[in-house]
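Take a look at this single chain in structure tokens; it is the form predicted on its own.
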Amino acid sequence: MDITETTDVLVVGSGIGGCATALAAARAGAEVTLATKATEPEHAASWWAQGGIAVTRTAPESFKADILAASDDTADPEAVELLVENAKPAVEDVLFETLSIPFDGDEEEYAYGREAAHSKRRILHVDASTGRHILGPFLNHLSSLESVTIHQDTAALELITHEGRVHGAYVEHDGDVQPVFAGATVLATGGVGELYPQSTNPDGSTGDGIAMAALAGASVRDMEYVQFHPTVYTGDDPFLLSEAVRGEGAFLRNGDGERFMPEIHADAELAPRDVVARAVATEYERTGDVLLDVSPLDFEDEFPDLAAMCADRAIDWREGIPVSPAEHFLCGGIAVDTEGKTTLDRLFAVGECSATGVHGANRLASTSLLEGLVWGLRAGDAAAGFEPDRIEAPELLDRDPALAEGFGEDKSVRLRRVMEEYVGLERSPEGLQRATGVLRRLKGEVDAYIRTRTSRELYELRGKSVSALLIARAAAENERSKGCHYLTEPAHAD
């Protein structure tokens, strides 16, 4: 494996959080190694961000209020303050000046969009494919920096720890495993989409970073808050339909042709995601179908990328686009402070695998790219300057990589079935207890294998089993319905 054995900063993951971390660390004078499982930019979730990136314009207080309201008043006000106050300088520095992202609009004014639970137009976007227009140039820019080395198709398997300090990680490429010692290690490994049958996440969203950090002793928080996006085409070759479409006037109809959201929430289709997702699921079950009606807008002109996706799948959008909820974003994760520091020395986390406190029980639309950018810049700056230490690390090198035929797929199918049935949009205390028991046994079966074997597939399975158990346990321990954690039989309902 052609990868350096020591580096100042090891970044694991190549979404916007990982890229921002690498950029800031390099600017601070650090040598940076970025290891990513991705073989193409589109393998990172940031690539698929459609709506855009929310920014602070002339009303920062309303932005803060919208984030708190969408979270069902559970977001950390100090974290929200940090996000909003740093939004404009971070976007101007990186997206405008460094990357020159061609956001929609003209020379005089950007075409700011509006999405669910936003009280004002404040979202910068490029059509409905903002993520790819940011991430591609970002990775190209990092590749041009002498102090940044990017290794694709390279998975982190386990953190190297000693007496509460993280010294790097074991990484795998093409079956070879080796330690990479780092002054600071930053996890930017994304979400947990593969825990559910339907997700907007790319393949490989297996909760690796969360599992590695938790097993090493780092604190996690808010793991029960798993957000489902309400408007996803879940037929063959599924795709997400951005909230920006509803922000421009599209609405939802059930199988009887009735518009139902105005009776459920004062903001109708622009209610918080958790509210809309549950309503869509209810109407789908009750009437057999839910359609996104885009007739109020010039769909082809305003959202050409989405119109093309419909055409590729033989969907006549003029008749309405079939939608249903799918897992979208983990609002919790590895607990971090304002600089992305975890509870373990020299371990940082950014992006979806981290829990900054910004999202609380439910994420406001188009804040994920912003959070990854703001915390990534802060984490990269804080992570630079540590000297790497080589220590005696546990041996992972000589284990048998082979798995029994069907072992991984069988466990993954069982896990997804349990998560869908008991830890999805709606939950019950009894179901969560049942899920916790099943997932505990499944994790034990994976642990038994991992003592004697080392392979990417097995460690991804461990990531899924650990993350699923953390989510189920947190949900079982939280008796209060809030945001994404909706109990059908709550002990305490607000």
Ligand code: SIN
The other form holds:
Amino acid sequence: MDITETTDVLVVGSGIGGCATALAAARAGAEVTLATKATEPEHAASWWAQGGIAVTRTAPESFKADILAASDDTADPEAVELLVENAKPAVEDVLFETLSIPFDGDEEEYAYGREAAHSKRRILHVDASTGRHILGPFLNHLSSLESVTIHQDTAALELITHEGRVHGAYVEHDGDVQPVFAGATVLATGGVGELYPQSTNPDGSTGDGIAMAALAGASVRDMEYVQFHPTVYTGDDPFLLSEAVRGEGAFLRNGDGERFMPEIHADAELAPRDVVARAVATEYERTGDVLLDVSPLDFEDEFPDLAAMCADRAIDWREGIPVSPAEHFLCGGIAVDTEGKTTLDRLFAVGECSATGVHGANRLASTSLLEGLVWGLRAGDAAAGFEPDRIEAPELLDRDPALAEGFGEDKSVRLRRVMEEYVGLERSPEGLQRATGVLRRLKGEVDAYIRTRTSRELYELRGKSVSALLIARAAAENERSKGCHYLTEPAHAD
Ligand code: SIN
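What about the form predicted together with the named molecule, after the form predicted on its own?
So here's everything in the complex, that chain up top.
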């Protein structure tokens, strides 16, 4: 493997949070090593972000109020304040000046979009494929910097820790494993889509960073809040239909042809995402179908990317697009402060694997790219100030190629079944107890293998089993039904 054995800052992951961290650390004078499992930019969830990036325009107070309201008043007001106050400078610095992202509209008047639970138009976007228009140029820019080295197809398996301090990570490439010692280590490993049968996340969203951090003793928070997106195409080759489509006037009809959202919430299709997702699931179950009706829009003209995706799958969008909810975003994760610092010395986390407190129990649309950007810049700056220590690190076990292919598929299937049935859109205390028991046993089975063998697949399975157990356990311990943690029989209704 040609990866350096020591670096100032080791960033793990190549979504917007990892990229922003690498940029800020390099600007602060650090040598940065970015290790990512991805072999293509689209292996990061940021690539798939459609709606865009919410920004603070002239009304920061309304932006803060919308984030808090969408979270059912569970978001941390200080974190929200920090996000909103830093949105404009971060976007101007990185997305306008450094990367020149061609957002729809022009500098005189961007075509700000609107999505559910936003009281105003404030979302910068490039058609409905904003993520790829940001991530591609971002990675190209980082590749042009001398102090940043990007290693693709390189997975972090385990943190190197000594007396409460994190000194880097063991990384794997092509079956070889080696330690990388770092002054600071930043986890930007994304979400947990592979815990559920349907997810908008790319493959490889296996909760690796969350598992590594938790096993090393870092605190996690808000793990029970798993967000489902209400409108994902239900047929073969599913894809997300951005909330921006509803923001422009599309509505939802059930299998009986009836529009149902106005009876459920005053904001109808623009209600908070958890409310719409549950309503879609209920109507789907009750009437056998839910359609996204785009007839109020000039769909082809306003959303050419989505119209093209429909055409690729021979969907006649004029008849309505069949949709149902799918796992989309983990609102919780590794607990971090305002600079992305975790509870372990010299370990940082940014993006979806982290929990800044901004989202609380339910994330407001188009705040995840923003959170990754704002916290990434802050974490990169804070992480740049440490010298790497080379410590005596034990060898990380022999690899066993026999395990590389297909190992654990039955366990992954079992895990997804349990998560879907008991830890999905709706939960009950009994179901959560049951899930916790099954997942604890499953994690035990994986741990037994990890003690004697090493392979990326095995570590991904561990990432899934640890994250799933953390989610189920947090859900079982939280008797308050809020946002994405919806209990069918809550002990406390408020
Ligand atoms: C969407 O475009 O609907 C997704 C936006 C988000 O999850 O923030």
